[in-house]
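Given next, in structure tokens, is a single chain: the form predicted alone.
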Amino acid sequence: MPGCYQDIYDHSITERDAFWAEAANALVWDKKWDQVIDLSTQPSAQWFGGGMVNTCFNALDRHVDAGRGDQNALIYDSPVTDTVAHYTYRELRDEVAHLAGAMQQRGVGKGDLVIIYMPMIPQAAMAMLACARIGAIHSVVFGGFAAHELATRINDAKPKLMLSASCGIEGSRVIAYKPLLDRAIDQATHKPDAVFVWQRPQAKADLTPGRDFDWHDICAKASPADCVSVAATDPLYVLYTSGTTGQPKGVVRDNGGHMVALNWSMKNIYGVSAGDVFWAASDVGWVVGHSYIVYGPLLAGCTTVLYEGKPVGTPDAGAYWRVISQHGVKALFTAPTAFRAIKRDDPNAELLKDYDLSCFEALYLAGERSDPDTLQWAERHLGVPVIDHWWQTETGWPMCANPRGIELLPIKYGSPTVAVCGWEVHAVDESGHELPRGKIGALVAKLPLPPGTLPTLWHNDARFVSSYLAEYPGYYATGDAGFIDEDGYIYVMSRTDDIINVAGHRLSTGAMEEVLSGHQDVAECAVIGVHDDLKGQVPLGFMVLKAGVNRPDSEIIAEVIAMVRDQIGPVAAFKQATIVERLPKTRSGKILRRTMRSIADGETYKTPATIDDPGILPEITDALRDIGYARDVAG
């Protein structure tokens, strides 16, 4: 593959240790490294150890020592509190300066562990840099999160001090977080020796005296501390993965490594420089939000957009366009799921004609397959690239993208390009040996992984080489499954566990929605493998409809068996699909396929704590009896 990417790709893996200092280089360093990389270290390598930092200080003061403080570093964007609020970057390292005060002032310091259980306000970005500003580890749990799964977190994290908020706000509904809280740490076998919490005029929360601090007073008398200076190689933050079950999986994340990477990928994936306006549509309880909400924008000198609201019914399927145009966003990345539903409600985007996205430059989508069908809808309407890309919560950045920033490369729908520079990305058999290129295996990431993925889990060194590198020496096992074509453009198509097998022939679930979503009337939809006594698996369809459709489900349904049929082959076996009014999801818009297909085959499932809505299971169940499966489903 010719082009700007190819050379500086190759120089990448080639000449690796230059290729990070380089990227190290654009940061300010306490104490230089003494290597770039340690390849001796266990569980895992460790990047620019020696080296001292402090992520706080790249994000925020060092843009105010370069004259940049009046420049604007956070927009917060409130539709369900109809509130718009603007943070400089002097403002902003001011509040957190104060917030790391106080939070000395109770004694919490380098090493010491701090659980953030916040809605999508300033001060969760606040409490998040606050705690890098002293050396201690924050780990953001959903605000709303349920006691018991708040309780296990507690439980592994061991926080010695918590931060929250009276209430969240989800559409019209204001959700206390105080009595969640309360639950928790009661069930909690660990108890933090403090909690700030931050009182929102919706909801206020009532205080436990000697445990509970009012946010605003205790930072309001707080002497502003200093940036506290931490090993490269020391942890950042602990991120919790979603669904987890049982003994929660806490994914580590180092300072030095994670910063290098983060300031890299702002501009050589997304495009964009210090003074650009850049919206991660997300929330900072996703590793989206930890990397491209808070840490990446503000490192690369960027305005951030803190948006706290939803892509529809706040107040309408204009929403992102009100906000792009508003603040003059030149990147927004997003999960497929949310236009999805802009798409769903507004099928022919007459409320974009509403706003002048001039300033727009480029749409990222993650978290979720994109369908071809979704990303040709945005392209036609935005007129701007639409770019897929592939990573996850252990990784921290992507590892595939098509790298705007350094060259755009030709779009393949359906794949997210190119392997990222230092990510060297092979699909593989069962084996571990390496596939010819389009035959569909495991993705896998040979080792060292480059800087800012995950070193380790916390505190369990096991558990991680056991989840991660066992599997495939050599390599991280990625969990994903699909294949690498001739040009090398590396193609996501589902999870391993949604690799079917049907009579025999290996079928990709992630293939068959493809089809399905370009039907022009279905606005997403979910196939999950289930099973069949005579030919062990075979795949079965859930689709949702975009609004205003109006002809009979069994016609629809007939259509998409004709396509699969006509793209895929008999030998995909889709002859049955169910109409649905909407999808289980989590928060961050992943479907739940797997409880899904639990239900389906009549087995007992645990309804995932990081689900955005557990009422919508009995309405999966009752789709599924329909047609003649959740025989003996139990909850």
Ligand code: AMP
Contents of the next structure:
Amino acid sequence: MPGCYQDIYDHSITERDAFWAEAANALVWDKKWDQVIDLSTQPSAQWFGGGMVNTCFNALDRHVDAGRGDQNALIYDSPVTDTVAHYTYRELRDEVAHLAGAMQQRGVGKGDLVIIYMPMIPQAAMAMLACARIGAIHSVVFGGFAAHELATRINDAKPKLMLSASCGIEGSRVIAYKPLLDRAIDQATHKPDAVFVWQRPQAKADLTPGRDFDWHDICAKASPADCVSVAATDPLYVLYTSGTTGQPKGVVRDNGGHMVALNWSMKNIYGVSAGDVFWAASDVGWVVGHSYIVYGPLLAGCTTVLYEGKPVGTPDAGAYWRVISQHGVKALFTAPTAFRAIKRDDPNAELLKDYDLSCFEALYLAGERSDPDTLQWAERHLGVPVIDHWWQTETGWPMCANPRGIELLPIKYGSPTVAVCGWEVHAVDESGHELPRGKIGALVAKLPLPPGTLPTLWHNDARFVSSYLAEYPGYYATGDAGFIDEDGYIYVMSRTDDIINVAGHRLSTGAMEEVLSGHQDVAECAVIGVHDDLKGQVPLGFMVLKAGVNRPDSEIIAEVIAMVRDQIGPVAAFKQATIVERLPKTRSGKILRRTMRSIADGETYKTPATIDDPGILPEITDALRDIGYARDVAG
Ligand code: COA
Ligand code: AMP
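What would you give as the form predicted in complex with this ligand, now that the form predicted alone is on the page?
The next block holds the full complex; its first chain is the one shown before.
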């Protein structure tokens, strides 16, 4: 239906229930829903209540039953181990069914929680699908998080079982996972009953007798498990994401609404259908990996690519072109930072000449703001639409995109285009009033949210309400600021909280501040995100030392850098800090982080009227200049 985005969008709003019921009919339900949406439930409306489903059935068995059993479901491409492996829908279903059977044998069933801490290998996707198969709830923890972060999630999620691998491979480095896992379980107050470990040849793990099981052996002995029917409103997974404190938020996703929304998005946003090859170059530890490496493409009957490598260095900046041409990828989804890395290493895209990309139709970017320069570079060299789209862990799928599968709208650089069907996005002022077009405010989405988003936070309705619903009654607060132009194009400019985006990874500066404050010599501190040409933003720490501390600054800085790496993980990329006499604050004692960031990035800034002592700002500017920032600040 080309050329009719506005009609379809209007239909999704005015005939909401009919719109989503039609989308839901594309999937197999064990029992049909009683109500498309129930607006009376708390803390949020529920989708497809009364319906019974199985997400794994819809992602795997359904396609085998429909005659797609011999089609590739998943291609594992791992330049770091020199491996390419193909799994057909039948093979993937059988592997998943055996793993699910092994989990059942260890007493895992409907409603039990399973933590998955794994590198980018097919077993990670199998683990997620195996949980879905038996109605268990998975919670994947990204491998770049350290033991302490994993322990925090173990305590909150209380898993019955954990699934892991002996190691991950980061470029040329082998990272043993098992010691991190053991440390996390030691630190956590909750203990899982069992751990399955996938042994990789690059580093074998020692197994703890009685608790740990060799994944391969236990699956070989298990009988395959059938799909267990669950309520559409039952949780499929919990995914922890950074909030403003060190305690991450456990975003819950249901089964029914999630599969309906993702299946709809594959065709209408990404323009792919059953049989097409789709590649999301992300990690299963992030929401992009959940939605668009695993569930979305498989629900839609596509072939998904699971890539264990980097955009550069594995082996070079032509890696993405090689994967696209070798596997016939039709659409690629990645973060702008990956393209900045490719552009940096191969500015004229010389390596592109070695590959035939005639299969390739579109590039999708998300996870951080797309800088027009990088987007245009990709457009110029690839000759296909480059589509910036906006969403977040909480929403599970895009709020704002160029709906290429319905109609490719004109691209405006700097804007992820328009609201996706089902989403009513507004820019509002502090009292929640809609702002005139072009004026920056908080970006909010009108309630009820469409299916596939978060019904609540794991065991924490109160935090769900206070984080997302309380500030603007009747709306979901995205935490992003931006504006909407005369044509309805949405522009996402910055976060309104202390979250930063480092190489497309969402991190909490508050969590880093908690680590810095834990250092014996630190009296107070602040962490801000400063501009970085490659990663978009990187964290930078400021510390005021306790009176009487008389040690070299460099020693203390090295210690806090090591502490952040150890407690949060290498993914935080916390590599810079500076020591100052005092921090700029308002008269009520709030640290002026935004002003500090503006100074660091060389932006013009206004001295806040509420500042306690304006004389501090030149001191901060000098400290920043000493470490290579604030060069453009007059002064
Ligand atoms: N397990 C263990 N360590 C990990 C890890 C994992 N799964 N993922 C990352 N790390 C480590 C890296 O080795 C690196 O460690 P180092 O400080 O010792 O070098 C650190 O965490 C930071 O990793 P990363 O953010 O990947 O930075 P990088 O410098 O290695 O690579 C890019 C930079 C731009 C190439 C890389 O970030 C990238 O490919 N980004 C793609 C975007 C993406 O996947 N976004 C996800 C959301 S869509
Ligand atoms: P995450 O939950 O990790 O997916 O991060 C979500 C956050 O990343 C959003 O709230 C935004 O701040 C940012 N983000 C994601 N996509 C975009 C985009 N296309 N443009 C601007 N910011 C984005």
